[in-house]
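Form predicted alone, single chain, as structure tokens, below.
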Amino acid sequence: MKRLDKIYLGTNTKMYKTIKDTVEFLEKLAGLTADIDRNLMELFVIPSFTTLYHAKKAAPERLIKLGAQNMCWEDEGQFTGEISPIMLKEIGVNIIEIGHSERRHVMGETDEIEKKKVSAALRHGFIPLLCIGETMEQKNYGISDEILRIQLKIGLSEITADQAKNVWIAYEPVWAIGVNGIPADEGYANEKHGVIKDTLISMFGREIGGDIPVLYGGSVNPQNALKLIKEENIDGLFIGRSAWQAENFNGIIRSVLPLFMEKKKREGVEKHG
């Protein structure tokens, strides 16, 4: 099965919820949607590193991937405050996330940064996820584009096509994040996820490069949900503060898998007629 025929879905709390509201949340959404199909949809959770242990027991693998927020590149070392990949391999996380947007703009980690996180993550068996994003100048500029590739070509540099296929990418435009976010429409997250994908292809070749799944994060929303979904280059959604409460992230589920299904059975046909 390509990773494309499912859905991507998941969210990152951020600095929010203690261990017993993340338990609560993930005790709640694993039983909200043990009915729905994993190989339909990867739901996967990414909560603060203080609550991971606990959150590994809350909710079953085989339901909702568990992953952090964020990880050295060293395996050890004079790194104070800092989570080594053997520290998270011990908790047991499927996924690590590189190069948030607040990562790379508040703390001041670079592409070669993020870029040697990468590999430590697939050297030691995790799924990257990695972020990537223009920021509101870069846009005005015309240069988000170029933005975009910089970002890949560097935070992807050091993997070979075969690691690659254990990558994933998230598209978060820098401008369309946190509480005073503009939400990018459903046309412009679509261009730049083609964009993405061609970059891809071009450094993996069509058929690994193109199995990529890019999510697109950004001020999600309910509403906007449903018109990002069906949009031909956009495999899933990265999805703030709509999805921190398990009925609502239940109710977005429940929305966008029947659109997402209709939009890869439509690819069928018309590969295929």
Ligand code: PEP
The other form holds:
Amino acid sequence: MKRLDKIYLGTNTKMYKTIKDTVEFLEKLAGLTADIDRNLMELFVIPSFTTLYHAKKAAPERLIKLGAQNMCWEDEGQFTGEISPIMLKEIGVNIIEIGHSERRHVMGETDEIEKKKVSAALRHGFIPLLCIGETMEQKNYGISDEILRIQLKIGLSEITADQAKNVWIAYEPVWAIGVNGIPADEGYANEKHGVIKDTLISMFGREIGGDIPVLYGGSVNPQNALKLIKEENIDGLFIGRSAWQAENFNGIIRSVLPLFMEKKKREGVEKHG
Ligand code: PEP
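Previous: the form predicted alone; requested now: the form predicted together with this ligand:
Below is the entire complex, every chain and molecule, led by the chain shown above.
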């Protein structure tokens, strides 16, 4: 099965849920979505570091993949406050979120740092979920496409095409994220996903670059989720606030799945006539 035959749906719970909250959330989400065929959907949750040990036991990997919100690029050493790939492997997480806008713009991470983290994640067998996106200032200067290309070309510069088969990308415009965010409209998001896909194809070839999932994130809600997922270049949704209650997340999942299936069918018909 090609990777893009599935829809990718996930949430990063940021610095909100305690161990108890996270376990309850995962158990409920796993139960609510257990009947959905995982050949059609990749569901993932990325909670805080302190919850990961318990989170791993709360939901089976075949139902929900587990991610870490950040990772150091070194295996061990004098890096006070950091968490290494070895430590995350010990817990058994699947995904490493790299370069979330809050890591870049609050914690000051650069594309060079994200590059080291992407390489380290792949070296240790994780899926790096590289988050990219332009600020409002960059959008106003009309340089969004250039920024996305730079973030991809530096962030993924050290990896081979074979390694790129395990990469996921999230397009999250900085101005669209969080409580003050303005959601991108579906046309704009689709156009930027097109730029991202073209860049990935130029880097890794059509077969591999074209098969890298590109998820949209930034103020996704039950209304715009439907419009976004209908768009040709949007392979999934990376959701914050609207997914933090299992019932709400399940509601979004149930509403976008049939639209995704229709889209795949339509694309299949167009391709094969
Ligand atoms: C995020 O932080 O990655 C995010 C998409 O958050 P929200 O959906 O709450 O804007």
